[in-house]
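Let's start with one chain on its own, the form predicted on its own, as structure tokens.
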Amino acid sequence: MAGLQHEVDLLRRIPLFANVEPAKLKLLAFTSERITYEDGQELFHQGDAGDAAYVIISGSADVIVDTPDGEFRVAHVDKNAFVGEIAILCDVPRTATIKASERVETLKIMKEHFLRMLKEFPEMGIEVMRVLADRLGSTTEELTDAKNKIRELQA
């Protein structure tokens, strides 16, 4: 039971599950699986169907996505982290590749299991929220800074 329990605290670490009362918790780490990738392995691929988010517990990894000129990074993810939720909250493929930089150990999280604790956790659909629209932000600035260097670049 001391293995759940870490796992219970290594969630409420995290900003999304600060508040989740620890019962519900400790069925979502109970429900979640604990998984181990190496240094250049994929937690997944840009393509693929969601059907679970990541909760980084130690490590970090690469969000990385295909262009044409092949594989870019786009950012990188650190122990906290949590990941994968977009293709499952938006039932769309996979948005990115998140690649181990180091050794990553993760809990899955099932979407199904993932999908209920927003139904019973409001709170939690903000927090979400919040963190997808400060992404969102942080995407935007990045864009407008790539924008104006290009014109710069053309004048």
Second form
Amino acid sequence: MAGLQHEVDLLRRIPLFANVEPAKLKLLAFTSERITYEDGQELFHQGDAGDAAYVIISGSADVIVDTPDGEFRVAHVDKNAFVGEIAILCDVPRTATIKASERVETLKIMKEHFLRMLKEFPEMGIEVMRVLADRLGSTTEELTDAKNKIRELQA
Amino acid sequence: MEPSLFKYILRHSRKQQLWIAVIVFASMPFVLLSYELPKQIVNGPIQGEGFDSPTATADFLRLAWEPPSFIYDGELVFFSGFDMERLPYLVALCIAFLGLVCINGLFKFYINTYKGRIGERMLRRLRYELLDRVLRFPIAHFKRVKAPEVATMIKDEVEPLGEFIGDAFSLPLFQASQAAIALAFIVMQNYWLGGIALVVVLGQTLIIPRLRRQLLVLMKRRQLMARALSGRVGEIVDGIAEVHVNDTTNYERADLANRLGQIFFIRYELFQRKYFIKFLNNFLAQFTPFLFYLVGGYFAIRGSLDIGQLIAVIAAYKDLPSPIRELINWDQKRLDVQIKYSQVIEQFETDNMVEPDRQSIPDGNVVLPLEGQIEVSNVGVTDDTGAKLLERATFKLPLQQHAAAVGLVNSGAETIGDVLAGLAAPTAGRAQVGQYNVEDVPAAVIGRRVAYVGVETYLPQASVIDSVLYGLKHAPLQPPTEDSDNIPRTLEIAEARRAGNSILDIDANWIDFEAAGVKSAGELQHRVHKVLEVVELDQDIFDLGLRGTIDPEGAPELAESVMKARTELRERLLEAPLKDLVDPFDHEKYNHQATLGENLMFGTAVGDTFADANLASNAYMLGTLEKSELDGELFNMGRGIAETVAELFSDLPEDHPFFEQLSFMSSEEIPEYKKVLTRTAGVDFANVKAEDISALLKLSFAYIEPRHRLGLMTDELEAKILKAREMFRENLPEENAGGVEFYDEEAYNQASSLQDNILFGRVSYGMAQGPARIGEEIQKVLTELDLRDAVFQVGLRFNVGTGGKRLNALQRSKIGLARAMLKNPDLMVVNRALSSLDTRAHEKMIKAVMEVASGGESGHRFGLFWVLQNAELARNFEHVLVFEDGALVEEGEPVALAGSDSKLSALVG
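Return one more block: the form predicted in complex with the partner chain, after the form predicted on its own shown previously.
Below is the entire complex, every chain and molecule, led by the chain shown above.
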């Protein structure tokens, strides 16, 4: 198995990296660590300092937020997902916990490497903006829904 | 010390000097005889003098003396000798000659060894005295002393003294008497010629020393320069970090070059003067025969001097220059060593040296506990520049109180800490600790009843355990069970006495169990563990133990237990959740988590032969690869790696963060590898240069599939590597046998650490938290097998390195603290130690120490005087002293000082 080539193919399927030339993706894969998490292990925990983002190569994981009432699962991510980018983009602590819900294989992309790639490939930056804007849109939608529900309940 | 070297020599070796002189004179007749005999052999039996007729005989060993006629007319015959014919006479004389050669040789042998011995003994005495003085210097004196200079003085500068001491008296006596005899003979032959010789010799002895005066000054300067040079070298080495961070290497180079240059010019001038003097000397020596020939010849021609007399005078003069030269050389050496001696001892003379009595071991080795209180009245301390460190401090504390002193740096708080531990002498006032005034308290009391931990703890090179026990070694307690070296102890003692050295035995047991509050070595071990726990060093030392190695022959039980731990761990690794975390070493399987090189060698390299850096160029390894037909394949694999790296990294700027992840080579090496690739492209493997092969093999040797993921490993290649592994092990030549310790499932690997022996495999790449999880599991296994303590003991044997540099500053400080508590003092002074700890950790440590000081397990309560960096922590103490600008400005319970207008509150901020 040519692990590296496989990883490059995987990276290309992620919209964020779709426009990056293959040679650079290979370099990114070569310099990134491949890490396996067992079911129940955390990729990172909410509140930790963020030093890397992860591409999920196989398996799936839960996105969990700590609330005063305990842990709350907000999303589920699986193959080809790119997680953990917020903390390294904005230099803030992890906003959520990612916990493997089965055996998960990831490619760990270090913060400096990712930022450097962004600098070198403006397309990647635009892609990041697009993804984030997308997410903002859906979050706003959910927020509106939630507000409506609250109003209904209050009424 | 004696200001003059000769007085020093006489004081300590008068008898020996006398004896050597006696022996030298006793040997003289034999020396003269051995000069005489060859003449007799040639003249007598060989040339036939006295053997005019075939039947003539000579008397062998005839002893007769013809005294001056006014005493006795005729000849006194003591022994008429043996009547011998010509041939037997020749044999007898030759045998006598051989006998003389032996006797002279033996005399020389005896004299030289004897001289060597007194010289060496005196040197030992002198060095010991100098060191003894260093130990008695007042602490403040060390501000002016450079360690390398002291070392040079004690070791090198006094060295020539040893050679000289044996010759100090005997040589001038002997040579001068020889010269005198020769001179007397000349005078007896002819007054005039004798007079000439005498005048020249007198001239030599008068002029030469005058010329030498300038030499003396130069020699002094040279010695000082050389000493300063070693001081500078020491400074550079100690402060190397400063040199680098300030980019002053070139400044230092210039300084060194300048000093070396100065030494050169001094020496050059010295040579010029020295050899000019030598020239003058030689000239004067040759001037005398010139006069003899001229004046003597003139008289001979005139007929007023017998030619036979002239020849005898010239012959006698031949014997004169050599003793004179010897004398002059001796004098030269005398000057040299005398200067060295006075220059050295000058440096070891200082005021206020500690009296020897204060440092001696007390009677019965008993030191009574301190009782009463600390009483400081009007104490002032002024340093050597006249700066006031402390002024009129007055306070009283019960000895057992736990007190803190706070204040900014140089506020006087640290000075009072030093005063209480006897490290700084009050220049005014009086400081009393228990029954003693700190200025004349015996060292035994302050060193045993008061413990001190300063800002920095200096550890000499030793094991951790030796460093911890250092504070218990005040006196030899039990003689050693066996002599560690092959010199009998009685002889060692006798010789030490002759050289005025200490006769205390370093090999004895110095560890004072009683002082540590224990009765046996076992209890001590337990206590050491406890104090190290208090200072939170136990886990560090356990980790050092895990990373340490043991000699399985020296500790067979531990090695066996480690093997058990290995088996146990391996079983656990077979099941979830640890499954796949480790790839264990198995000689029949390729280890995917290890490098290809490690898989080939399958062992730990010992020394450089098979070390990673050399493996790819090692002839035996290359031969093995060739035999197993792997060389070409691995070479191509190396090419593949190099190509990938070159392709991926070639257009990146050198500072690109990606380079950090590149394990095969550094960014600077990439261009070189590109060249290698070009050179080897399309070239038949057989024609590739050896260094290119090694360069590329190095890459394939470093390859780990799960880590690098280039997909270069195949089952076929693995099988071949396993075969090569077998071959490498089977055919390892004898001379390389020590270069590798092979992995063996059944045996302890001496070259690997305990941890690697237990793990016996490689942690898998890419498993989240892999090393940490395995580390935890190893600890669990060790705890279950009751091995923690054994590993801890291995950690205790860890060598801390020069100045304890293999530990960090905090660990060193902690050892200082542990050592201080271990000796159960009555008062413990902690002077701004541990300030690198954050407030929380520092407070925790203070509380732990305070618990010990409150009696803890041992039941021995002792006082604390803690000079704190962080005033906030003063709240933990019973009493607080606040210092400001060298004065005590406030004291009391911390609660009483908590008010917002207090100085303490101001310091806490």
